[in-house]
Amino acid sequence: MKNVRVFYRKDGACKYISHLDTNRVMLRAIGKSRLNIWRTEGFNQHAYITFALPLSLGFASECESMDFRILDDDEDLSAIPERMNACLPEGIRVFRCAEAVHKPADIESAKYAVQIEPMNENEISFSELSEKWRDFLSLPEIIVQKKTKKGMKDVDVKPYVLAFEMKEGEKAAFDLTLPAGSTLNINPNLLIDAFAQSVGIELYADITRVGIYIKGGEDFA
């Protein structure tokens, strides 16, 4: 028995079923792709199996992470992801599968590819937005309300803005690095809301995980 690492992408309408939903989207695959897996023991056996980071609903992602034990030692890793894909919705796609490198605790950030438009466009230009944007981020704190476990809370999530980088282009884009994982996790989310309070221009975000970090910067695996 071995411990498995599944990596898949998660777009287009797929980027709106819940983290529940995905679960349940997976375990349908695995049971259709006969995988031989490890099972929970007890009267009400079912597949068991975990997921790195939780998705936010609305995100699309291009390296999500699905663990779970296969038992035969000699199973061909590199013939999972097809079959897995024959099983799977179109949206979410498994490219790779290893065993596990490290551990979900070891996360410390993600990386995202947003882009912010105004809901109406003759609102602002994108040059403006994305302007208006840096100055937000310039700014030497960033006040946001963020729920905790005692309730909504005051934050400075300026100190948490681990990298930023604009991109070239007509439209306001940008890549943007936070903490995340399971000590703390900065959704892109409230950054972007407050910008659009602080601004008062309604904006809709899209929003992509493009990569997933242990410490040092090293592509989780």
Given for the second form:
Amino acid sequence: MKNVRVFYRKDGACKYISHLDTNRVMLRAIGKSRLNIWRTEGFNQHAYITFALPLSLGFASECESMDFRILDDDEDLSAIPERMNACLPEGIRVFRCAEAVHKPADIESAKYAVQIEPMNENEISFSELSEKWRDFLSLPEIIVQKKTKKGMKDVDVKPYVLAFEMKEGEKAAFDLTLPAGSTLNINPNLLIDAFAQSVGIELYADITRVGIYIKGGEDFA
Amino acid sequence: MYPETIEKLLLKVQKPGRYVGGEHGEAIKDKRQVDVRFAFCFPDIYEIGMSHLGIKILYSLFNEKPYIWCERVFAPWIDMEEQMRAHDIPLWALESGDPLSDFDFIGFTLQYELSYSNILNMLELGGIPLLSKDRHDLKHIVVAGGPCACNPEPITDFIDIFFLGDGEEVDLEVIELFRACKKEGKSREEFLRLASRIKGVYVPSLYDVTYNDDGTINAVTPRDGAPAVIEKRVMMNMDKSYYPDNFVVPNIEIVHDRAVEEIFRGCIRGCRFCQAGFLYRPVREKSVECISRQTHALCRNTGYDEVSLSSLSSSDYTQVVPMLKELNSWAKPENVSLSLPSLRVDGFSDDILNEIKTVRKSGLTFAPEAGSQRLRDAINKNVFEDELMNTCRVAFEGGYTTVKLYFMIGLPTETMDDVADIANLGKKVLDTFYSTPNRPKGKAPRVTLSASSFVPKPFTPFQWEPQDTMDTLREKQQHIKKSIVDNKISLSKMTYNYHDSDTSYLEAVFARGDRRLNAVMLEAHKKGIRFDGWSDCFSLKNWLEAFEACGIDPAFYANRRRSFDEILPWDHLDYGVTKDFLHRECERAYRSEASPNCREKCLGCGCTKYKGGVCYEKR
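Switching from the form predicted on its own: structure of the form predicted in complex with the partner chain?
Zooming out: every chain and molecule, the one shown earlier first.
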């Protein structure tokens, strides 16, 4: 039995598959691909798959991963991406399959490529929007309302902006690195919503997760 | 694919996955390479429409033809509709993202009367003129099929063509005709006239209806050579009938998220309230071999690990246990579980239970429909109390503790005593639990009584019957509640729920309505009425205002006893069962007399003319 991790992209129509539904889509793809994977042996037996880091509804990603256990030790892992892609919707493409290196608990941060624009066209120019966003991120503190298990809480997210880089071009685009993982996870929308509120403009944000990292900035593998 | 314009709106609505397509198994074609574009519209939300078997069959059937591209369209939920209207985005099809107005055919499935208002709303959202007479040229042909096409009169102003009966052949014949007409440059009128010659096709604009002073129908007269009587189509050989080997597998969870295999069409029972039991006659079975082969392919191609074996009454399949055994020969090793819905009380056996046993034991559901034996005889349900108790005992011994019982109130000949017997029957099931020695220990039983209101439907022996008034129905609902209390039944062991009688009333009006209701439909649409099947949207008050504005009394359709010699709005449609047979069955109901089922004795319903199915089975 091998612990296997598949890496996949999720975009297009598949951005709108929730985490729970992604689980169902993957289970059916595995069923259809006839991959022989380990099943739970309890009361309600089912194929066992786990996801390292859930992706928010509406986000695209270039670096999703899913773990399962292959029963046959001689299984050719390099053939798995193609086998699974034949069984998946267009918007989910597996591009790599390998034995898992890190534990999901090792994940510390994630990088998002973000593009923001006003919901109503022409309300603000992209250059002005970029400017305001830059100003916003250079504030001494950024207080946002974060939903926690104990209700809404005011949190200063400024220290959590691990890296930030504006991108050249016509649109207001930037990369943002934020803490990620099971202990502390900051959703980029938390910042974007707070920004939208501060400028008083309804914004649309196109968000793609482009990297998931462990301690020291190494790629999660 | 979805239009670029909605990208920004998707995260503002619930479940955006409903609107984007992109599922595994969807048919993507090049629109320049096809001759006919068909928009298959389901007048309800994605999760409901995608659960429907008919759309899966016809979608695959159409798309197997290289010259047809069939796409799916569902009704947007109210939050998305609001966004679409605010941003001027027309209703689109999921495969291409193109607006409805780009399509040659706009096809609706008529599953229930309460979805009619969504049809008008979808046409409007798609930029299609609502009224048939306002649509010109050979495009935007609005067609409809499904069970409610058996009395389509209330929506004849909006639909150009109705398909009666099984759609597998007739739909394609009409599409082929359209293709030929388009090539030859024929007019819309010419196409419709030619279509009316095809068996199973009803072109309502070719018929004139006149009325008597009392509001009943005087005559229905065909024009331009249209047939006086339109016969339904039937697929007689189910093994050879088209069945898809793959489904569009949804990315978001839908209501029935599993593979479905139809095991037979029709029903031998002839329960007198049940429209499906008469519309789909005669019973036509698939062979065990065919079922197993089709099911296996479906599971392999979709990746589903659950199959529902669909029919109107699963335990009436002649080879039910051999079928389950055959299926399990591959299903068990492949971890596929089988489910057998629509089990009759008397068809529930240990053998079946063993084959469909799943690890999760949910409750069992049965439909005795009426509380007393007298009334069960009158509606021809043919279920006996001791059978129900035996079945419950088997279920309790098998570890089940929850039993759900479905009933109807407002049935013809019903008395308050019959109504009280619903609670009594529930109590007897509880008693059975406690008298079963091998019952699950340490667990309390739970019986749920569910009462819906009877709606008289066309092509049933009760098609002449008045529906109880809403006041009477409410009185009966309360009477059940009172009987539970009088019986001193613990409410922790018995749940009672009933359906809103308001929606049943509207359903009754439209089920047996005539062409004068078209005006009411249009008025309701103008008032913004849609999603009547959803309690968060339905308002009887709004509907009553629409009736009033049109000067139409809904009680004329719902609560009036019709005479046996009255011309009914659907009399020019032929579903095989004769009016004479339905009349005989109705008279038997008045005498509280049950009838034998098709396998016991032929009652001469008229369907032997199809030359097959159960009528010609060896007995």
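Residue numbers count along the first chain shown, from 1. Take the two forms, superpose them, and find the largest set of C-alpha atoms that agree within 1.5 Å; that set is the rigid core. Everything quoted here is computed from the prediction, not taken from an experiment.
Superposition of the core reveals a Cα shift of 2 Å or more for Asn44 between these two forms.
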